[in-house]
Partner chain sequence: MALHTQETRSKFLQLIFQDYYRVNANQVDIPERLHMREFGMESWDYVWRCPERRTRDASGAEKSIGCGQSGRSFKKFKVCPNCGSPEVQMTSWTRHLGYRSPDALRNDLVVSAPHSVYHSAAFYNIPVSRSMDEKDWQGAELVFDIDADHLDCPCSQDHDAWRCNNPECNEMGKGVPAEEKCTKCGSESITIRRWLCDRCLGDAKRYTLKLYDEFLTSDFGFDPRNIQLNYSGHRGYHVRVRDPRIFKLDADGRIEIVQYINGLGFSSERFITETSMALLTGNIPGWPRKLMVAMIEFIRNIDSYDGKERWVEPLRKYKTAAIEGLLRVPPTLRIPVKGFLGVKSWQEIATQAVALYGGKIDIPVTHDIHRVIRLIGSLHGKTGFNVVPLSRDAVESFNPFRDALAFTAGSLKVRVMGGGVEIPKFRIGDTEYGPYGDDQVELPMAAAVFILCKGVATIE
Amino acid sequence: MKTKVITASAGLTRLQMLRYPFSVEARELSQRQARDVETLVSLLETSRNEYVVEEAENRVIAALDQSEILTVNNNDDRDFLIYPTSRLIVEKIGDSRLKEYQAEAESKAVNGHLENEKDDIVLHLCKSAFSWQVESTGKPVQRASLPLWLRTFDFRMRFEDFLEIAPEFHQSPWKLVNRYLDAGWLPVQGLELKRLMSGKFKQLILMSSLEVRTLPARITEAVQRVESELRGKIKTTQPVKITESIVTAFPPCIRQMHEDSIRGKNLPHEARFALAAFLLKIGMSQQEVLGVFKSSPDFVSSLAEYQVRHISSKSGGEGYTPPGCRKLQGNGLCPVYQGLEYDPLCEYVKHPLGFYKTRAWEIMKGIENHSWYASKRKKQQSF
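Coordinates for the sequence given above, by itself, in the form predicted alone:
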């Protein structure tokens, strides 16, 4: 597939640098003022930089409230210290759930800004910030010689760069096996590339860490206020407690989804559906199921209620049946299939509900020796 390479003819504007704090230009401006964490902390001690702390606190609170992160542009280079200061606050608190909220909100903000960005800026950010190899496929008229189904793709990128982020998205189109691949290059839509970029920014936040020591009074007060907000949110979104015996009977896939959800991790759509359908089928109420998802950074009460109600009311009130093992394996949701966990019962059942029914019976009877599987049942699947 022949392509026309577009390179950025100029750098970013000031507003673009503020919108994309991961950009080389934004990081350079920030580091000119504070080359490291200690320098940043020293700057934040002075009263003239109090607005930086205030705006950084507002940025973290917005992430915690799942509201829009606003771009502060006072035409002052200290504006570029607001984002690293917000990261400083989150790292000082050290709560993984808060970090997940921040990463999700910052990623969404970037994705929103990228929607209206021109191709040359998108390519510039991909190359300079992430070192990705991405090229434009040219204007529609230039794609006329391509096969019809390829003409709608705006870009192509190296598969290695695609795989940095795509595995985080569990929908079928993000699986490499479902993509067209030509000599290591694969075509991507503009919206797909922008989602990959915002996903990369989220990944950078989640994987980064700052060594935070003693902080000045101003930022310590900000930390305390955010901690208070966080405690209040955790208190109001505390998921329903499930007894130990019930969790013990969960198959490895459902147990992992359940643990990730109550810890505040965003689950892919397929995992949310599977977990909700499973919990409803074993007898949990709609409100109890909602409680399991309330810690997710992107939780929206009205939407979640509609989805859970829809899952439970299918087929005249019987509800949807959760997907079987083969489907979960195909969606990358089976830790046994991935070699991350092992349970001998998984070899003898093909559905999470079958696993739950059998394991619950074992627990009730006090059975710990699983050798009866081989004598009573035939293996249904192998890993």
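Just so we're on the same page, rigid core means the largest C-alpha set that superposes within 1.5 Å between forms. No experiment lies behind these values; they were computed from the predicted model shown. Residue numbers count along the first chain shown, from 1. What changes on going to the form predicted together with its partner chain:
- After superposition on the rigid core, displacement of the C-alpha of R272 between the two forms amounts to 2 Å or more.
- Taking the rigid core as fixed, one finds a CA shift for L353 of 2 Å or more between the two forms.
- The Cα position of Q142 differs by less than 2 Å between the two forms after fitting on the rigid core.
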The other form holds:
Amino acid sequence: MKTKVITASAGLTRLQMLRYPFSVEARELSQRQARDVETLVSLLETSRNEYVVEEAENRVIAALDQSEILTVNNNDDRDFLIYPTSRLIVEKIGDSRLKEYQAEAESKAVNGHLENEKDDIVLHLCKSAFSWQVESTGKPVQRASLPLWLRTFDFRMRFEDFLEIAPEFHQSPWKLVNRYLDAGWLPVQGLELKRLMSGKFKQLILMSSLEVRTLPARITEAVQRVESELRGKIKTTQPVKITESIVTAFPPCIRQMHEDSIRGKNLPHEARFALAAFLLKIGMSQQEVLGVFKSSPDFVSSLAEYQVRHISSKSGGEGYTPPGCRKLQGNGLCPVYQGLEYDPLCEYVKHPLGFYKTRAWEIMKGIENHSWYASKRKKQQSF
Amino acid sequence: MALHTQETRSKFLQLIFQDYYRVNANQVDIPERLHMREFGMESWDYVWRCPERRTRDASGAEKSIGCGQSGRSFKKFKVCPNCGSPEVQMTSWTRHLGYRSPDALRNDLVVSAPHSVYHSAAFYNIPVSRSMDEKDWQGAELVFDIDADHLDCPCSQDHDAWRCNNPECNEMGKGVPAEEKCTKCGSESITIRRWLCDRCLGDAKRYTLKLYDEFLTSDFGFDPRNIQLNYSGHRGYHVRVRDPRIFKLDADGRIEIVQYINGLGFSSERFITETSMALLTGNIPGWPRKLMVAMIEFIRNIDSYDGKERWVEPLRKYKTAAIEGLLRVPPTLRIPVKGFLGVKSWQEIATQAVALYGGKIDIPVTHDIHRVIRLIGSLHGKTGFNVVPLSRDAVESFNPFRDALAFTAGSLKVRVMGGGVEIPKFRIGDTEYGPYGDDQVELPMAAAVFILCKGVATIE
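Right, the form predicted alone is done; let's see the coordinates for the form predicted together with its partner chain.
Okay, now the whole complex, with that chain kicking things off.
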């Protein structure tokens, strides 16, 4: 297939628009054909648009297989409907893991394309698609007068924009405290900026949701095929059923709070909440949880009961979810983050409940060697 | 304290707060986009509610607990006044309040004269909704709380006091015991009575100015016109940043800001190496710019550092030489002493130095995007002081014990309850009062209201 490149008014080529579905230009082109989900659905009903559904299905399957997402360019404006249709399929299925696969694969593809992109296109995308304030720091020659540390940075950006995405990445160079922040701007390298951009695209996918009503047969079939693929791919891993709470499976943070509370130490509000929500989530009864707080110096049984009941009754009885690692770290409640304790599993989870499920399973299976984390799990954070 | 004296005191304080608001309601700050803010009030009295539920007793017979009644009371009770159920619930908090107009807020303050009044730093579409999801968060100001509670001020050993909650011990003492444990029985369950003085408020002021000068207006580049400072009314200061660019920042982004300011998570190994020291001169933005100053300050105060790292002793011994090395251009880590500290030690020193040099802001206040913050211009129920708005320069000369007084007319006879640990001295205006044991004293109104609010006196 020969690719005819049409230059768009804003400076993006047709191919670039197809590669960056989040760009204003690509969105405009797809919206010109289908201004909302309903119009898109009715367009997909007609047999002459069958190839769009087919390519969209391929796109989702590629995401699920963690293989490369290919840019389809038939030199036909309907090409711009493929990405929205693939989103439609994923939203219809409504499986959060599938959505995560899609977001990851789409963002990876974008990152790959951005790698070879010229600076002016990168700047244009940041500005028009994300409303980020990013500037070039000039050619290397112009940077020669800067302190050595700053010469390798190609761009500078506003810290607010940086913070939209950087906290998702846990390595220390992404922490604001390790950046050269000056008057609200911070220097970023080209590769870093591109990582932030693809991260932003991922976030946009994860945070968006489409109201999908009934779909025409053509697309329903695609949905069914993807669903069966999904079932094969992701073995439904039932979370470990917790019959009794295993204190030895507590993550270091919860273990600390639990011990402190039982010894009658006055816990800060955030710790009490985290502990109560955690214990309730792993299946302790309200009475048992109250028992943990009994020795607290300011224990008022009626008030504590009310609070524990409140925590457990949120969202129709599902209860509040305890805070995740980042929040606990921010509150100074993570002993691993503070360097006081260490557990290898902490690097592979983002949430104390995730730690608990895995450790409880290990305990039940009698697994004492933890070296399997590195080969079977994705690292979530490092300390 | 007998219940009726507690009741008299609360009623009295509510009445004089009411008098204050009647005259000064127009002094109260009206937060921007008032109709999008959630308000919360702490009242002088309690709302009690006795929940009714069915349960089974030990023999398995069904029985009912509670009567379903509710009411208000200045007294706090352990069992329902109506049916004697121990499950009665009491709270002095009302949240999810909203006001459509400044007058509605002012009128409510006059009518209810609360102990404390707060509003959300956040903007909501439906601020009065009881669930956070329904409130529909639209963004939030960036707020900071600098409170003496988090500053480890040495004066707390002079004016704070504690009592052991172990009924068989009941030990009391001055200051705050090590690790907040009872010094006699070792119980970790103690009650601490916090006090305030010029020194701890001075520390809070210093950190507030540091936050403003070294972080908010320089590194973060916020426009001073978008920064509102105020005295908290008790042991510290608040800072609100009203730059619309940060309104949408989520909790994770705010945590990064807090950690930046507090100097947490600094990777010293990136900046402190054998070869990098020469590069740490000149104007390198961010923490590297502060690094040398932070390290010098840290080493200068190394004698009061209580860590046990291997480098502490040598650093104490060769303090002067180490500081001289860092002050050189370019700085050096080498000290003319054999077998001195290696690079790894220096990296640890830098990490500690940065964390100590950093701001001391109360972390959850900043990252909790649903948090409420005290209304400027209102009264603080733990002191009777005014929550005073301040400019950057006004902070320097501000003296809460003189400039935040709300009640300046008349005098009042009060009974001070020094009990086991006497009430430390305090200053109101230019006069110093106390220390007091169990005393009856006639005090000018501001001083009397202060100790009544602190809960250490009753009305004669």
